[in-house]
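The data below hold one chain only, encoded as structure tokens and taken in the form predicted alone.
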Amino acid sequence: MGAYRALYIHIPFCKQRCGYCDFTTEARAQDDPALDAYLDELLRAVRSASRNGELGSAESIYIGGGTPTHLGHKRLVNLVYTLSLSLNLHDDTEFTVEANPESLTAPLVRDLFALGVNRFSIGVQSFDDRELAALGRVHDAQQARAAVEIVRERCENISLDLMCGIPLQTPGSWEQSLATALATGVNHVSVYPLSIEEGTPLVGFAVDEDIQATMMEDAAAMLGAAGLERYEVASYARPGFACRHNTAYWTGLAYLGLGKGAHGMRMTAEGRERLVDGAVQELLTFPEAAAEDLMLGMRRAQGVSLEQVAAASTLLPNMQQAFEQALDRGLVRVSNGRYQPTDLGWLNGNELYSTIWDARS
């Protein structure tokens, strides 16, 4: 088995679950003896990646959750001592670790960037106390705040998440978290519309998709003339400070995850796998990778080439045709040689995708 270019660990647990969440994960204490022997069987799986010879070639690690943060200084800190001795760290390593205010210290992000931890993802969703407590959040504005304050004083490499269209919402307490979130100084902001999923606490909440629609075009326009340039339907960032893990995502690149409910992606002989706690769930054929190749790359403000077009269609004779009406519909441009996504494209994103995946067949 190959090396992987990414490596994700996903940790499953939380405070308090909010009222959108249907990720995998659970609310736990910290004290739990739960979150020891969860550690404990991930350490193992770090050590048998290892040996394996399966993290040689990762060039981002990603720790995400539920909240990695809610395993308190000590697993934490082991946790990432481990990878940083089973990895290949160097300067050039993109290492991330997502946090939640109420759960960040000083001391811990001390020690995660002694340790090799050059990025932090802050799950802060809104700056406004009515709406976090409407989510189900337990942190307030402040410590959103504060939290942003401790990571600075060591690491100038810091993403917050942001969601519109949330309970108690209006379009001037977006724009007034959008502007917060851009006087703390950071450098990469990520903004999602939610979206409401059976079985959570918020699935009576009626999302309005067009006051969505609206905020992302609003915060396309703060962000934009803040020097945050959008870089992926979701994702504005400083040049310089894209999130390169999430692009290795988007393309092709393997990536190995490990943890509860964590996705993997391998290519083989038979086509590309995707993988769920180390399982194969899915097998894409060689043209429907090539397809998919085309959807992520349509996320990214680059887009495509008109050259991987053209070499997708040989094993896709419906593709050409597909972008063709992508152009008519206004969803893309071509632009210094390759489609891009339009302003039209990036709000009808599922109509753009759909139109490229349904060219596979």
Second form
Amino acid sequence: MGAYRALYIHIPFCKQRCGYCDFTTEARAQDDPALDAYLDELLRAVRSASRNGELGSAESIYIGGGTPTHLGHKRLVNLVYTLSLSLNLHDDTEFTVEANPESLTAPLVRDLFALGVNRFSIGVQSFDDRELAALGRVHDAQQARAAVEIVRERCENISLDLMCGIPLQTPGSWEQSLATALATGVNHVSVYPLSIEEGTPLVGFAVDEDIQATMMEDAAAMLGAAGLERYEVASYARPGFACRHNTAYWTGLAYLGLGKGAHGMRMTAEGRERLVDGAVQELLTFPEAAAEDLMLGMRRAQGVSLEQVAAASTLLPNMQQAFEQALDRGLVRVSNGRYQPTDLGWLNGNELYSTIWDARS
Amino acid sequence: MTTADHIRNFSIIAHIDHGKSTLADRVLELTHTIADRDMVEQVLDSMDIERERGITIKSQAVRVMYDASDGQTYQFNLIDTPGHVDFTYEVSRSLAACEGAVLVVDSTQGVEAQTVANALMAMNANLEIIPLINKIDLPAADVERVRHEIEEGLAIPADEAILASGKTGQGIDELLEAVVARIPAPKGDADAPLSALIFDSYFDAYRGVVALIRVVDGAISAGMRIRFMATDVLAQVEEVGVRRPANEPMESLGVGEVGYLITGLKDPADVKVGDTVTLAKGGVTTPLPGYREVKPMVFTGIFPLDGDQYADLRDALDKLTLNDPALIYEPETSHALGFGFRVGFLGLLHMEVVKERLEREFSLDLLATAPSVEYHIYRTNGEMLTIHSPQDMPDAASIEHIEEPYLTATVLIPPDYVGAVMDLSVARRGTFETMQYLSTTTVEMKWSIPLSELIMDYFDQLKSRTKGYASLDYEFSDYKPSQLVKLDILLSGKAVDALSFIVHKDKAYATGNVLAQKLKAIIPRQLFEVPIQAAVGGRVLARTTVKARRKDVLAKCYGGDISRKRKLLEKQKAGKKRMKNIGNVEVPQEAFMAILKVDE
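Can I get the form predicted in complex with its partner chain as well, since the one above is the form predicted alone?
Zooming out: every chain and molecule, the one shown earlier first.
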């Protein structure tokens, strides 16, 4: 083992569950002993992975949730400290912590940064208070702006999450949120159209895909004009600020997941294994894994090279044709020797991804 | 062998769901024909679909021995008939094999359209009718009202009607005694040459065609050389016997007896319902009356969703026709749907049952196009063309006129709904013929109506507009000229043959509009805009557009999402598999039936 290039750590706690959320997380008070017990368990898992030599080659670390900052200063610093002892941190290592505005403090940012955290991903979602309330977020726009300010004092690698197509949102308020995000000077923005998951309080809200499409286009235009290039279907960054951890997911690099419900991926002699809580959930054969790589590759602006598709054709005899079909249908174009998604391919990504995935056999 | 005076041949007739099959079960039980342990609900309904739907599709004949209160033993031949208007001819032949009929009327529903139709058929066949008021154990039973309806509406004395419950068995003894006392024994000439009526047939994989027969004159026994008169086919009797309900071979069947006949013939087309069996040499010269060729009335295209199942579909149709000679089919090719068959049915129920059997018993995934009828196209060059599919409609310029089949539809309703039926039937190009009060609570209306209109959801509409009270019966009347045109549907500018249909000129515009809207709702948004047009002879009557789908993407996809998102894609894909690709447009199956729903 030891081949993991990326490490994900899951913190399944929040102050309150948001209306759209179906992630592995639960609302707990910060003084709940369950948080201490979870942290103890997590630290044991980190040390054990370290002993097994699984952490030494990680080039990106991502602590996500839930709300990692909801752990509180002491616990989160403790976790990052333990990690820093086990990891082979260097200047190029990307170390992200997800944060929510209500639980992000200057001392916390200071201490995390000192221990090696060099990227913060802030769950802002919107800069409109009514929209935030409708989503069940516990922070307001002012807190969000303040959170970015706090982080900017230490660290320039900041990402904001924004959602479009949410209740109460108008094209005008969406532009306003985008403009505010740009005004904060962040170098990375993720744009997610709201999707309604079963069993969440927002079931019953009718998502308007047409409006979402327009909003996604508006986002691409505004962020692009400000120098944040779209490098993945939902991700925009200034040059040099693309998220390396997420890129690992999309390029088939092995990743280790620690914590409740965390997913991992590794290659074995049989193929590509996906694990949850350390147990194998899925095994993709090599041809399937190759198809998945191409599918995930087409989520990215740079797409995949013609050579990569041609090379995959020994495993996947139908793949060449699938790409040609996507080309015919206007989902991809060829540019600089690469298949890359078109605007149609961005917005109708499922059509493109399933065309590729279907060619797995 | 029982002498003819101790034989009673009778049928049980009823409107659908009035409890006929359950009643037959009780008769078999009481006469100990079937051991209790072998008793399943509705013994005589042999197919799964018959049992599930509670309808009888094939006739059955069961012999039971009854020890009557007069101390003598009687041979009862109970002939169970199909209970649906699609099978009127089969019913008439089954009745011709009987001397009497038990007319079952549900005490909670009263006389309904098929009660009237079946009673009339029984009267026409000169049968002694024993009215039986069923389900009297139910709280909603209204015996006096039903008695009144039977007397008023059917002119059958009902003071001696038997009050019974198939469920509890009440009244069954009384029924059996009434059969002995009231139904006449068969009359026939034992010394005359053989003459026997075929009233149904089925196919046995080992024995070939098995005919159900009623001997009118003479006798039939194994080894005899016989002739089927209508088809002029000669054969040797391999076996005769009776059904109890399992086959039980007998040496011979004599005057008045009912049983089965096996000749080793393998082709069901040789052995036709209504035909007469006689001796190969020295037989009768005049067949028994009433035989006619059964003709399908309703036609639909049936296509396998997966083209690879074409051969399986053909084999399945082959097998079904063995037991169902009324079913006909011929290959049909559609640009949109590929290779399939145009299949002819006796009626809509027959169509549904066959499609269901094909899918269920043969594991086929099928797509059916909207039903059509047989049109007679008179061309300017003097020739007459018979078509079963809108696809076969020739160019309008070459048509002199078109005729289509008309029915006489009989609708029974409470008087409150006369207006509703008027509305519906006029909208369906019906011509009012007569109206009469069968009783203060039941009105009988007769309409002349094109079959093509009736098969378009007429019965469902009738039911819903009369809160379920209406009952319907119909029979073919004749072909009449109509101003008909072929309405084409174009998707993305290309006509889709499987979506065309034939419609009255005056309704083309309205129907085209509604259908275009229906299709717009049914066809999912695609990557590109899909214009829908309805056109007659190149002239566009209606147009609408399925807008292009602007967004379909699962934007968030991190480590934990990858497997899940991929599975969602697979699920989306599975949904699309149920659709048909026409050109580059994905069309769901229900689009091909949308024309049936234009009234909604």
